[in-house]
Structure formats: C-alpha cells, structure tokens
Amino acid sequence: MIYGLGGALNLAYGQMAVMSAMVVLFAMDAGVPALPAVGLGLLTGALLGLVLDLTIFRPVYRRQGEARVLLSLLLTLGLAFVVDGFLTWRIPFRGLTLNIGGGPIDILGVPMRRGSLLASAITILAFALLFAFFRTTALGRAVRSVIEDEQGARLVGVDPRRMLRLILIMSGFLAAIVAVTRAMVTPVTVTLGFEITVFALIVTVVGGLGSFPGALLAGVILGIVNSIAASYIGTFLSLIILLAAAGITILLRPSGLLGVRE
C-alpha cells in the first residue's frame, strides 16, 4: 500500500511488528490481561506508523521518482538496523508467545492447532475489512484515487499527503497484527524483524507492487509453499525457494501476478 500510494518502501516494517510485540510482552509482564495488552500492541503499531510519517518519511516525500524510492530504502533500512541493534542489546532473549488453550482440532482429518486456526481467522478478517474499506467507503476510494491519479485526486479535493499518513498508520496497525498472529504460532523474538520484512518484500514482488489483491494471492500461495517446504526440507531451504519464486516472477512477469503493466 505504501509503494502504491507514495512510491516508497518501508524496510523497517518487521521492526515495527517486533516493537509492537514487545509492548504486548511487557504489558503482560506488568499484569495487564492478554486482550488489553494486545490492544496496546495494536495501538503501538499505529503510532509507530504516525511517527514514521512525521519524521523520516517527510524528506522522502519531497523527492520524486527513483530518488524517492532510494531515499526511503536507505532511511528505513538504517532505522531497521538501529531498532534491531537496540532490542538485541537491551532484551536479547525475550520473545512474545500467545498460548491458545485447548487441544488440536481435526479439519478434513488433519489436526490443526487452535493458535494457527485463530491466527488464520484473524488474517482473513483483516483482509476482508481492508477490501471492504477500499471498495465501499469514501475514504477508501479517496486512497485509491491517489494511487491511480494523484493530480486528478488533487483536482477533486483529495489531499494526497493525508492519504499517505493514513496508509502509514494502517501499515503500522497491520504490522502489529502480524506480530500478534505470529505469536499464536511461534515466538516473536527481537531478531525476527528482518525475516518478516524479507517475507513481506517477497510477497510484494510476486503479487505486484501496489496491488492489494496481488498481495493477498501471493501471500496465500507462498504461505502454502513455505509451510510444505519447511516441513520437508527445512526452514533455510524454504526461504531459498521463496526467493527463487520471486526471481522467476521478476523474469517472467516483472509487474507481478496482479500488478499493472506500465
């Protein structure tokens, strides 16, 4: 969404997710119940998106074209290293785990963990709400108008800068959802940030930069491939397979599965 709207990339996305997870962890350590703690984590993600908009993305949006992309890459990558280094220094062995009670549930004869099912349900709901937002609300259509024609959007009274701020806040909120759902399946440690970012970039490239339906399709396909590959050949080789899929997509269809050809 950030690239489609503003022509910039956020390589600190994984660190936003990790920081949201750490807020949930510390809130639970302080005695806050799980649901309010998760709410604090989601709020943290949204606030991180706002902080990015008010700080390092301001000089980014003053640039145009390739200069904007390159500056966003450099600034957000530097931020990612700073956050990653600080968390590794201060809390190197902490990780968020959200235990969902109860035994596995059989689905078509396959036992599924309750945490995995709940995480999948939350993810599907998040995608459905995003789809409804962009398709049925006036604000969502305003965002899409900026993506399709920024100058035309200005002429009809839409402020692209405000839409960019909204999308950064939404992206932070979604990063927090990533952290929460991931914690239902496996611990979210302080070193997980770059892995989340790499997966996000692979999904974005395969689905198509700026394509919301493409991201959904690529996420489902690559998620299945990653799960099967990790089960049979190991996590490290599964990442190589995902990178190979991204490389093949770039060669055969540079715009991605559902991206728009320029």
Given for the second form:
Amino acid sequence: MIYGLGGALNLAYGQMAVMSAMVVLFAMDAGVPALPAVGLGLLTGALLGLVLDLTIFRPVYRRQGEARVLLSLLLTLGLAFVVDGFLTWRIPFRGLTLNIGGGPIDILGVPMRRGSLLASAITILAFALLFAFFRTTALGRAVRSVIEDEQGARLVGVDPRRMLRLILIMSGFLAAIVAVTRAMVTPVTVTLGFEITVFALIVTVVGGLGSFPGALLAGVILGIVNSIAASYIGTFLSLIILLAAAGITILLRPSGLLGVRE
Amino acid sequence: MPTLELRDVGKSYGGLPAVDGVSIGADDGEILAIVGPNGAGKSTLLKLIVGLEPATKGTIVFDGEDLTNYPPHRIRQRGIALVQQTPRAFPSMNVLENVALAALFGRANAHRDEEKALARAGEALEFVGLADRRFDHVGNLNLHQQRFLALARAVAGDPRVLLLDEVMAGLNDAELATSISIVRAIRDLRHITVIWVEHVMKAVMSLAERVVVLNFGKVLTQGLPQDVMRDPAVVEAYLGETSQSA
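Output the structure of the form predicted in complex with the partner chain; the preceding block shows the form predicted alone.
So here's everything in the complex, that chain up top.
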C-alpha cells in the first residue's frame, strides 16, 4: 500500500511480512495457541510499520518528489538486506507453516485445499474492509486526499504526516496478513522477504500506482499467470514469465491496468 | 489591531528576495487587494501566510498569535484558508465529498462529526451556487465551477481570513460579476476578512476597500483604491498597463 502513497517506496515490505511470521512461529514454539500467536504476528506487523514511520521514513517524508522516492528506496533496501542477513544468520532453516486441518473441499468439481480457501477468504475480506475504509469513512478520504494531492490536502486541514503514519501501520498489518495467509498454503521461510517484495511491487505497478481495485485485479491475474507458469513450465521460470507479463502490460498501459493517466 | 498582520516578512530564493520586508495588516472584515506586476511577490506572500513556503525573515501574527512557519494544515485549522488560481480538487471524490473533507478537517478542535461536516458542506455549496452539482464528479465541472468549488472548500471550514490568489483571471463578464458578488457575500454574510491577489483591475476597483501595491517584493504604496489608482508612480509603473489589459 505504501508504494502508491506519498511517492515513497518500501522495499522492506517482504521482510516485515517475514518478521511477523517469525513472531508467530516463536510464539507457537513457546506454547501460545495458533490464533493468539497469529494475533501477535499481526500486531508485530503494525508495530513494525510504526517503527519504520518513526525512524527511516522521517527523513524520507521531509523530502519531496524524486528525492523522496530515491531516499525511501535506498533506506528500505538497506534495511531489507540487514533484516534478511540477520534472519539468515540467526535462524537460517526456520519457516512458518499453518496447517489447516481437514480434507479438500470440492468447488465446482475441483478439489481445493482448506488452507488455500481460508487464505483466499481472508484476503478477500481484508480487501473489502480496506476498500470500505477508503471509500466510506472520512479518515479514508483524508488518506486518499494525501495520495492524490499532498499540498491540496494540507490546504484543507489534513495533516499528511498523520495519514502517512496511519498508512505505514496499515501496510505493516497487511504484510503480516500476507505472511499468515501464505503460511496456510506454503512455508514462509526467512529468505522469502525479497520474493514477497518483488511480487507486491509488480502487482502495484501493473495494477496502477495508488489504485486499490487495480492492485486486486493485477494480483488475481498475475497470480493465475504465476500458478500456470509454475505448474506447466517450471517454478524456476515462473518469475521470469511473471516479469515478462508485467513488462508487456506496462508497455501497453504505462499507467497500469486501472491507474490514472497523468 | 489588525486580524492578520505581517511584520517585516521576507522570503529569498538562493539569496534573491521574492518578498522583501513586507509589513501590512488586514482588519477584521476588510477586503484588502494586493496588486502589482508579475513577479512582484504577491502569490509568494500568500504562500508564506498559509505556510506553503517558509519565511526567511519576519513574523506573521493572526489574532495575536505568531503563526510564522506553522505547517499549512495547522494554519488552516486556525482559520486562514487559501484559494489558489488553479483549482485543485481531489479527483476521486465527488463535489460534496471534496467540500466535506474541508469542513471536517479545516476547523480548529474539529469534533470530526461527519454528519455536521456534510451539512456544512451542503450549505457551502448552496452559498456558491453549486448545490445541484453536489454528486457530480469534479472532472465534470468547468474552470469557473471548479473555482467556486474551491471557494466552497475554503468557506466550509468557517475561516476568519480568506486568501484569494487571482481567482478571477480568465473569466467572462457574467462570470466575473458572479464571482464579485460571491466574494462580497463571503465578507458581508460570513464576516470573513478577504485578502485578495488580483490582476483584473475592474474587479479590484469594484470590490476592494484598500489596495496594497507590491513591486520587487516590497510595498510600493497602499491606500484606498481610487487614491492608489491616481498615484502617478503606481499608474506609470504598474496599473497603467494592467488597466488597459483588464
């Protein structure tokens, strides 16, 4: 979410997800039941967003335009490497898996894993709540005003720093949801951070910066492309095919699928 | 004591002064026009007042409180609103949502009551004559209507001082007459002090109660519109050319 907001990039997004997953893992190791452990993981994601806002994003938001993009890119990329390196050094072989019990469920004659279905349901619910927040609440409209015109937002009395802080906290919370839902399908290992970041970045750019319906549409389309490529061609080529699909989309529609043309 | 007072306010870019030691004040309920040639520092002065640009010297006092270099959202909430020459509506929101946002956030100690904000926004739209367009997409408004929308956004927060930056540029005679009557109503009915940067001298002469002339970032003279217009130095340096073009 932070990609489209205030012209800043968070390349440590995947690491936020992995750190949240590790908190869930260690909580469960310590005997905490799965549901409270997941709650702790979500709280961790939100807190990480707040910590980012209070630390490396402070100098970022003091700058405007290109300087803001570049500084956010450099600082968060550096942070991502540090977090990745630390986790790989200290707990190289750990991964979070959330086993959802029970056999597959038939959907239109296709057997679906319960974990996949639950993950999809949580994702759709999260998106619906997010969409409702941005569309129907005054606070959501205030955030949108900052996304669309930061100076204009200031002139109607909206404090952009507060809105940017809120969005980083929400972004961290969503990163934790990404980790938890992914762990229902496949293990979230300590080295997964950059893969999550790259996929999120591709989805955002293809969907259109700042467009939530665009991000959803791009996520679904690219997810299908990724799955087909992984199943029929090979996992080793799926990222290349994904990038090629994203590249073609951007060539045809530079503002993204549902982005606003400048 | 003036409601808004600028004391020796200055702004330099790379050592070059855009505004150079300006000291002016606007009284409660006054309509004060600021005129001068392009590059005189008029728009920069308004940006300094609302905090969009930091002043490099001087103080800006509003109701006895020093607001110099406060962030723009806090200045807006204190009661100073700006309408810029190029209207900047939020494109994903309809007309009413645009104004409601200002009604909700553009007030001091706002209680964030959305119902009341919507009511105030509706009333502000009624005031500027856009009530029947409230659910329209802002992209469907023409420039004239977008300026009225900007005015509605400004007055919806119940400001004490309204700053207008060349809001009458490019209007035809009918649009100009409507704009003049709305600005006059803003002062008369809402008791808002208006500080108004303008090039259209016909509008200035019919609406302003006092005129400040800026040149090269400094105050050249100030006074009643008819007196300023008769000042030979002003006529020769600034108003002669503008009067002909207006």
